[in-house]
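Taking the form predicted on its own, here's one chain by itself in structure tokens.
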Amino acid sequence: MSQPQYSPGLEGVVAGETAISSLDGGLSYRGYSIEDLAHHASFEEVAHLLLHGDLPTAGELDDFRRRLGSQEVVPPPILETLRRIPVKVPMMDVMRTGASLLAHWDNEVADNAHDANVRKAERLLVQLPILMAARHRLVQGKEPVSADPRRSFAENLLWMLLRNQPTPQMTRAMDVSLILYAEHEFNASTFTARVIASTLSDLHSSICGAIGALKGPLHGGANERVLAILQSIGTTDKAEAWVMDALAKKQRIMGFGHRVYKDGDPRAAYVKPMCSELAAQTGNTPMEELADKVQEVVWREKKLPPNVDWPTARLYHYFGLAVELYTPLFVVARTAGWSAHVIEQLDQNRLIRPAANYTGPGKREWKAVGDRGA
């Protein structure tokens, strides 16, 4: 009997169906092009068109920021958890403890109807950066700040981190990355929540597993180890050499190459431009050049291009944030898109489970313990 053919990593093998995003000639998300939505939208108007299915009316878009808004509280018995939590564990943990907590406190959880659905998405969607800005500023010895319904979801988010009001370049910066960061078909970590959604279990589990699956360095936290290189290099005099170095090591350096994009990643075109105008504003402008320094040197020697956790993990350096938020912020921004996966898997559910080739022994006989030698 012959093997199926076997595809390391799944690379290439379509493993389901979904009107959410698209890759085919450029990423887009239910037909939008993210250079549209990224140049027009609000992040508000883009949660909504993942999770509701289309961009929203005038009136819809006031709806859904109301609906947002007053859900804007953590129970405090998850704030109270938050100050047990020791300090040194990793905020990418906490976080995933927090989407299993607000589980808890939600009475619709068991419910898996595609409202229902909806309805927890939206709450997590809200509730996750709150959890996160409160975890961040209690380990910093400060008391949490409260969430501000008159402000955008971006700017309420550096608000809530920062206590510093957010120049308006600043909070558009932060509403284009969480729009850029917000769906990518079936990466690992939506993958995984497709799965989990699958066996028929609920959405806050389902995100728990997407969360673990975006912490590792090859997703998610790649964003982190951007930061680390640059300031390991020091200064664009010693770039070249470091790049070099690293290649000769056969090191991956983070932050290039894609595999998807094999000429370019989009969302980092369109993000670099609002690296170069904040790294001017925030006195950056050297780790900006030393960052275009290292990507011609790899561009030059590997022909990889960068992908969109290079020019971010720069961004949010510049807007002041510790480096420990750069994956909870992916993930602030992803709930969006995972929630609208969930939903979507469970309105047409099957079960996902893939087969394996075997590649261990053949067929062996049974021997008692005292015939299998000394």
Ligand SMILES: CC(C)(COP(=O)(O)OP(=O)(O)OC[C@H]1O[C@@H](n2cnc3c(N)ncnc32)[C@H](O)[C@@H]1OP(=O)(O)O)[C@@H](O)C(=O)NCCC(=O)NCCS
Given for the second form:
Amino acid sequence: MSQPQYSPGLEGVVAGETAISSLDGGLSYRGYSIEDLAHHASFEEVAHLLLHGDLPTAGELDDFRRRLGSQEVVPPPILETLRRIPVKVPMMDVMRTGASLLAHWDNEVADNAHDANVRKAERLLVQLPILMAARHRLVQGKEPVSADPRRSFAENLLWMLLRNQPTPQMTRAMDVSLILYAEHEFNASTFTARVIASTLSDLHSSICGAIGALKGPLHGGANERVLAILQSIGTTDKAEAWVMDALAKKQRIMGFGHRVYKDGDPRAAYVKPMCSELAAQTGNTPMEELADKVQEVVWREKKLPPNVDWPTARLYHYFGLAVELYTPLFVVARTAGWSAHVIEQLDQNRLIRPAANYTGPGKREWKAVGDRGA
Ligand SMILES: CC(C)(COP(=O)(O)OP(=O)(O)OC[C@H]1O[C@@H](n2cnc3c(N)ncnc32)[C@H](O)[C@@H]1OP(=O)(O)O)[C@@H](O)C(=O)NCCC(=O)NCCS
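Please move on to the form predicted in complex with the named molecule, as the form predicted on its own is already shown.
Expanding to the full complex; the earlier chain stays at the top.
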């Protein structure tokens, strides 16, 4: 029997089929380019596209918004539990716990029918940001606030986190970042979610696993490290030396490189002008110049282009959001994509169970414990 070829990190391996998104000839969600979606759509329309298979009609969008608005509550015992989690626990860990807690109060948790999973996904979509905002306020010694169903998803997020009326530009930029974070084919966290779903587990378990995978700095966790890098460099004149030193030490520079996009991440290209504009409006042009210098040196030395996390971290900083919210915001957006993948996996399920090349010792003789030497 011929051995299937092994590809470390499963690079280039086709591990399934999907109708949700494609990276072929640019990134698209169900056939729509992300540039078109980011330019014209709201996050709600994109979430509908991912979960329901198509962009909503005007009537469907109204219904969708109404449904989301009517579910904007987190059960009080969950908020009580959030109060008891030690303040030092990182927000991403709380998101993972939060997704698990939400399962305990969801009456359909064990129902894996397509429609039940869509309903659960819609609930998670609105409950996770409320939970995130509640925890964020609790660690600051403030009381959680309710969502405002009259506001759009993006505006509500900014409102719950900042408690200031966001400018239209901020709301639009948040919408765009959520749209661009919402879905990305068989990335590590989505694949995790699909593996869990393929065992006929449940949607909440898939989301918990996906959050755990997203947290890592090689994946979603990179956006928080990006800001740490920029803050530790401090000023543009120090950028060149910092990058050269990091590369000499073989350090990974967060926000650069991608498994699939070797010539550039289209999401990063889309966010950059928005980021520069917001930097100018919020007095952050020096950070933008510093970021440009880092980008120039990384490209010159390693030919590595920035990925979506490079500008998005700055965008969130310019909004005035705390760093520990950056990867959780990615969770909030990607819940739409993860859920769509879980639903798709279950619609055509086959257990995901790959094989491995064994590299351990050959056959060995059993020895009783007393015969194994000192
Ligand atoms: C995303 C990432 C894990 C993809 O990695 P990958 O496809 O496995 O690429 P590899 O690890 O094989 O890297 C190829 C080469 O580029 C280098 N490289 C890749 N990303 C790098 C980075 N961000 N900084 C420095 N060097 C990097 C590797 O060290 C390797 O160099 P070498 O051939 O001299 O050993 C990687 O680019 C990375 O670690 N980026 C930083 C984390 C990040 O921003 N993640 C968010 C992704 S959206």
